[in-house]
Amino acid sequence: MGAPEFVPLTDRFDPGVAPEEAARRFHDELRRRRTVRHFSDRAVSRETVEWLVRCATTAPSGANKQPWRFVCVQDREVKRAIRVAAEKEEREFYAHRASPEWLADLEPLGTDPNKEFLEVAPWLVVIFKLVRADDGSNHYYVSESVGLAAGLFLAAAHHAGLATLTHTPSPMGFLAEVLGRPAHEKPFLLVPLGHPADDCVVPKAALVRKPLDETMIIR
């Protein structure tokens, strides 16, 4: 194995303000991000979605293997098939799989088995994790890597003025079947993407964030 090749870091990002000010401004933008379940059917261009995926795939990954695939769905029939399959799993979840404690924790958010947003949102972005590469070679820290990319996707969508929802029907294997994905691709996250509806509401409980002294420790 040859020695790794390194190049100078010349393309350095300069926010133009002090780091603490840049971080504050970014926080002020991100704190307005909301998970929504009421979408408009207003169109979002393919170019927009392509740029969002490009943003997501700037994420770091184990050994730079980039073990993700973003399947972006706008076809009405495919979205309908996803909704039908998701609602089947969700009915089982609410009726049999979820513990009483879990259901109690969900109650303030107002969720239920009905997933109308899966057909209303102009795009469904299904993020798959690749447990191995297409050529069969190994991937490393797959869930961590894909989680980072998913987070950047959500932040990029918010920055573009769009709304998202992180939907995780359990189990999610039906997504691979509906979308015709190979066995080494495992569904990680289903993200409806679009503009919020004009009459969109969000659960009040979800607006409250833990204070910094509960989430940060300095040693």
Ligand code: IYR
The other form holds:
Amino acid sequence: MGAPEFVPLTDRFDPGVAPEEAARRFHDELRRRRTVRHFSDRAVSRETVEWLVRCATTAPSGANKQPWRFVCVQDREVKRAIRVAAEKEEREFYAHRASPEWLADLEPLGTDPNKEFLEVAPWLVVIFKLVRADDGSNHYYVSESVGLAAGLFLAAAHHAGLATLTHTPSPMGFLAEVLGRPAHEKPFLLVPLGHPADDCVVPKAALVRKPLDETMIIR
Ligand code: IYR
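Could the form predicted in complex with 3-iodo-tyrosine (IYR) be given as well, to go with the form predicted alone?
Starting with the chain above, the whole complex follows.
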């Protein structure tokens, strides 16, 4: 191995305002993101999805291994197959797997085993984590890395005026099967992406954020 090479830090992003103001404006944008379960079937271009994936993959990752794959599904039949398999797991979840406490915690969100959005949303973005590289070599901090990329994906979609849902049918193994992914790719998150339906509603309970003094400690 040769000595590591370094280049000057150039092309820095300048918000053009003080950090306080830039952060406040960004918060004003982010705070209006809502997880949406009622999608319109209005199309979203492939180019849009490509830019969103590029945004997501600016995330830092363990040793810059970029241990992720974004499988972006627009094919009707594939979306249908995902819905059928997801609803099978969800019926089990709601009827047997979920504890009474879990079901009670979900009640304010009004969720149930019906996952119509999996067919209505124009795109289902299935984020896989790569537990090893395609050539079998190591990856590091895989969940942290993919979690960061997933967060950026949600923020980027919101910035583009689009809605997302972080859907985690459990177990998610069926996604690898339906999408024909190899064994070293593990489903991480299923993200329906699109425009909200015109009559979209969101649960009131999900609007509440814990106050800063509960989430932030300064030492
Ligand atoms: N996966 C189920 C249940 C569910 C679980 C959690 I934690 C949520 O925040 C929301 C739903 C479903 O999608 O209905």
